[in-house]
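Single chain ahead, by itself, as structure tokens, in the form predicted alone.
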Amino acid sequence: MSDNLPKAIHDHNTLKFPEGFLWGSATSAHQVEGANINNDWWQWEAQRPLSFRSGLASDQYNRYEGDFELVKNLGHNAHRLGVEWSRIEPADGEFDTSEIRHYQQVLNSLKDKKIKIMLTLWHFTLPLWVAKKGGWENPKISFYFERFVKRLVPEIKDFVDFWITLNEPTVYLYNLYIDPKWPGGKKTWLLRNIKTFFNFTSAHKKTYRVLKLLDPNKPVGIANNIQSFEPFHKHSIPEQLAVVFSDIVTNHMFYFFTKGTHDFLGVNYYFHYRLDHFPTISRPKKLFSALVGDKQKFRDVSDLGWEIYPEGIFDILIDLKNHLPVYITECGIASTNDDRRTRFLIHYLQEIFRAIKSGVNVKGFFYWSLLDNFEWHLGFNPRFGLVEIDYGNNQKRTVRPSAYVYKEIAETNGIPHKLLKLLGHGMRVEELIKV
């Protein structure tokens, strides 16, 4: 081989992010607060078994203190979490003001440890008042829902750094009437899906309208589940078709109807799809559906059965590339195994710096989730906190191996190089950390 031939260039230096990059984890008020006994989920988990009830979830109304003290001592610079409408809004009309100080507490921990604050206004609770006027299928709950934003925000907002206004109304939507499983589904496609989705955009428009008269230089957005899709067969027209309109209908149709109203983009991401038909009124249930039996069978998924598919989230990013500041508000694995929760963790945000060094504008990561939580209608078996809960033994916190390795990850603003290096040896993470 000739010496003049040019040699091959390894950079070996750490994967910077953009300077101001936040890193956080994410919370809902329902799956960690426990004992939310005013909404819809609380009455309608006591008629599930006792494993399927949230109950204290993680008991962080109590013990919110501590958890910020780890959200403080693991490195992280921001910090997503939600307030419960139905405690600050037992009944129609009638506000708690102590539950309005409880979350002014909260809101201020978190500032004194200068963690910047991602506030979820809407996280899939209902006040049981509101269930019952028919939740979301009902007109005036954008009515509702700009009443309470009106007497809440003027009380948190110098807290508050972000604003989500809903977190996934499509997957609320998917769950409801496409494959009920949620508090108030049936099961239908048109008219009441249709209806509800257009009830959740002027719900989002009002609310915007109403936070930018508030709190007028602070970004407001929603948290939308984007979802990566491709066909099964490559050379399948109908299969191509399904992915187009799979995109459109869950990755921007909310956006399209609520145009103007974003300041940023929160991007959910977790599944990855491949389609092998199109859908049509008769399959609606499939349109999301992962393949399963022996075109599943080789795949790696987490504990939920969810594919681990790191290239979907650079290509739902590109696809996003020369709109609005993107925040991937959340990203997570349900995993009994940390090493994976590792690996996860740095595969992913390799992706997303090549979305990044690609031109996307993604400004900020929150793993889902700081915590172990109650995950709605599966119960407590999933596992996704950077933090272990033992249920157990009085909601014990155990940090977990990974969240040092995010720590080191959010310290650096970046992927170390001997991370991708050690990873790539198949090293443990307890390892890992030590050196």
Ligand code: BGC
Given for the second form:
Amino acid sequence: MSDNLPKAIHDHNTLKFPEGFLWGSATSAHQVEGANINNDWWQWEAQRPLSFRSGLASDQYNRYEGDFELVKNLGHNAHRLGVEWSRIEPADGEFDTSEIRHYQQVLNSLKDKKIKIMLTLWHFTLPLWVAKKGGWENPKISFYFERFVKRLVPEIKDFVDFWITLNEPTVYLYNLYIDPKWPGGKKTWLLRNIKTFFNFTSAHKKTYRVLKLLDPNKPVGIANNIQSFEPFHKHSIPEQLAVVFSDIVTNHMFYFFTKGTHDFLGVNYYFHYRLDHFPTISRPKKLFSALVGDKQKFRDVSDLGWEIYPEGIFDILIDLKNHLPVYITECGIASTNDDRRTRFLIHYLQEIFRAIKSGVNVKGFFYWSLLDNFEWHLGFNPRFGLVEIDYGNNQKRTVRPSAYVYKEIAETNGIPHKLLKLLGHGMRVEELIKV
Ligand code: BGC
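Having seen the form predicted alone, please provide the structure of the form predicted in complex with this ligand.
Below is the entire complex, every chain and molecule, led by the chain shown above.
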């Protein structure tokens, strides 16, 4: 390994990323727009305490112009965002042209600022009418989704540079069946789970084909939650098997069943697990990821208890090394401590740099997220944003210092050695951005 790996981390130069690298951040429609009253989440949230309802969220539906000014001023050259199906098709087969116009304006605002656009067509929410017909369990969903895509794409394709058909279908399935905590969630038979999985693969494949007809030159992919696994005891064969099993199910299965319908790999990276048993069907919660629980707690974790493990992103990237380009479509930390966010960013980017130098074709990085936002069943407490939202004060935006560190990285297209050095000396982010 050692000979090919870059010595650049010890170099006294900027760690330069490949030319044309995309630097951006990501959001999803329901998490930032606000007032998505016509989808399954909104309905489900209505039975929950107020602080767990999306409400106005970050109110980006009305404030997109200001937010995209920020995107530009923070040095990003790309942005990932989503459209909300329930706004565009509020009833079965009925399309709202004023909402389509709204999205044209949103996308136009980014285009005006010369920001490359990665657009997500589905990110966890369903129009109520689709949910009432069984949502992703209904085999007709791929037809409904395809019809939606066919209607929308011609209207917005000139703005879009990259298409994401689906966001994290396996995470959705996990939260629906394995550890049910999302709208429509329930414990169910594995067979049902598998059928729903194939409704997703079919929707992706159909959408891929439609996009290739309507907009042939734009790359199409999904944003997949890719997780890094290792055995807790290096020499344990059951744990090694657990790693192989979890890796196949979580990271490779969707690609396997949708082979030939991806122009790039969209990687959402958040999780590293040390597995200490083989997941079994009798313990379905552990089926997808055999979590370690207690053994995780001595590690450095985010405000959500997710382990901070930069090496994991290197490992998963090496594992995905093939001919397809890779975009990190999401990677971020929930933290109210901006020093941690800064260290997180730099350390994860160093590992991505290492992966690039080892031959992985990584072409872009989208930090999750531009703004603090509605973190699904966890409400508003987790703070992922480069920009803070004051929910008690009219959704006021305040740029966090880490956003300026990221700006410097984006503008130099690399990690300046100065940043690495000062970080190594334990310098606080506020001081860092003055240097
Ligand atoms: C999802 C986002 C979510 C983020 C942090 C990803 O799995 O795509 O919607 O906010 O993780 O939990």
